[in-house]
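Given as structure tokens, the chain that follows is alone and in the form predicted alone.
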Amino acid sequence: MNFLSNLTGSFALQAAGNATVAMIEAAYRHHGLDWRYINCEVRPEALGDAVRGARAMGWAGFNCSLPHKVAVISLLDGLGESASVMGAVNCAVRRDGRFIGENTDGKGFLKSLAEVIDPAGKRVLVFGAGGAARAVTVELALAGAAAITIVNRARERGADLVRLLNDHTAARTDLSAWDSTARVPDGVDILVNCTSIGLFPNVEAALDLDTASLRPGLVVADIVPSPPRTELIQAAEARGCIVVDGLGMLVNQGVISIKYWTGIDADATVMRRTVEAIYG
């Protein structure tokens, strides 16, 4: 039997780390893998012990949240692409021995908005400049998104982001403020809410943004997984947009992560079926 494990900072994200751990088992017994995936609270003194310790457990991986997604690399021995450019790891994974840092967030994400459109050669408005957005904008930039646009309320970390894109990618990104309500330019094609607005359970929140900006069209997408279908997404369902719901950047983190660690394709409906149930 193999383990893998979700190294929770705090019990405020263990919500979401049992979805997780639903949806990943719910994907293995279907599978038939004799694989276990369990939720661990792990306090940031003890990382490198935790770490330690799948090592020498043999654990196959592990995934891990905040506040360990910087911490946790200098305890790897190696990292992929995106997570080098956006430093940050929330998937470990053991190849030839070694541990070695991935980021599914931004993955899974762009494997969602693929059912609905290319992100090459697009112009993208992201609302939003923390971790979630990192992780979303280095692998729009990634995949070829000619021009990302970051909306963000602290000037200072938009501006880290956006020097983050421009340094190390070739999408041409640049910095609107959020000190007023926004619109939506003509010329976009994908908006991205990367911000925590609407998240249960706050759910009656909404993006200060002139909805009667969001054309026929357009593709909208909300990374909020819970509730499934947030003020910003029914909105955009109301203007005609083309919809993109948070559930399906959270499935398909799991996709990703459960390839990289046993090899396996596996069936993104049983586990959107598991997570659907517990959202709502």
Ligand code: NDP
Given for the second form:
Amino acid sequence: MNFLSNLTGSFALQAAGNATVAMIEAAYRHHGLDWRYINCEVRPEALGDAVRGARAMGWAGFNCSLPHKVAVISLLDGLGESASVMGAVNCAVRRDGRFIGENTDGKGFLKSLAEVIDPAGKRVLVFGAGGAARAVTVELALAGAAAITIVNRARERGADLVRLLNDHTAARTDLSAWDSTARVPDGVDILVNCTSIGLFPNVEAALDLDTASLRPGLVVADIVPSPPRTELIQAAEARGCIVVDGLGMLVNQGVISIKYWTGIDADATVMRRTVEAIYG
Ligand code: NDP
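Show the form predicted together with the named molecule, please, because up to now only the form predicted alone has appeared in this conversation.
In what comes next, the whole complex appears, and the chain from above leads the way.
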């Protein structure tokens, strides 16, 4: 193989879990692609050298994880639309010899959400205001969501995200304080948990949310990938909601990254089976 131009990987302070590597390499194998995806542990002060190295060796692209998602921007040659609004890149793609920064987190979420609902014109309630919430809400807004309410423990962080969405997108966005048990207001079509509540090993943690306000037919998405059946997903299912788990986002951001790097539409079923085996 033309080894270096078929290289992709992840730059992170701590190497990404084996799940991402296994999932992407399973797709490469399944499609007969002679490509590799490798984890690289990169310290913040070495990020410039890492990107210059990838550029010098002709890598097809790479993912960026914490804490590099913002710092990498000044080392790239341009940004896609949503990455530019979010101010964060999780996927660099070589196009005509230039590295362009994209963000596939929110796009991966939208792809898994699209299996059950089109967010255009819908009212969305989002818990959380961190990096993942930023990616998810910017894509929801760019996909035409009519209104987004952010609920976040730290008020200032929530207010920053509301400002960003109102300044850069057409979605009407507001902040709702989370100082007591939250309820899902009437008229909400989609609820998304973008907090890390319920993430392994704190699997019994649950949102401070009145589950009696989860009405049948409401779409409830949880982006926590491990475990996929969080307390929220289980409560929503028991109330007759339509649920979307966090593995969908994980798999689909990988599908989109592979499409950017190789041009191939990767088989999401093969990738999902791989991460399901790892996350039990
Ligand atoms: P951040 O650290 O940037 O943000 C964490 C968010 O969770 C903040 O809004 C924080 O609120 C909130 N939070 C954490 N603990 C609590 C708590 N006990 N009570 C209330 N709010 C809480 O993390 P990310 O945004 O990067 O990641 C969030 C989640 O998204 C993680 O579980 C991660 O695994 C998941 N994720 C999933 C992906 C997938 O592909 N499925 C991709 C990327 C992320 P506050 O601001 O008040 O601190």
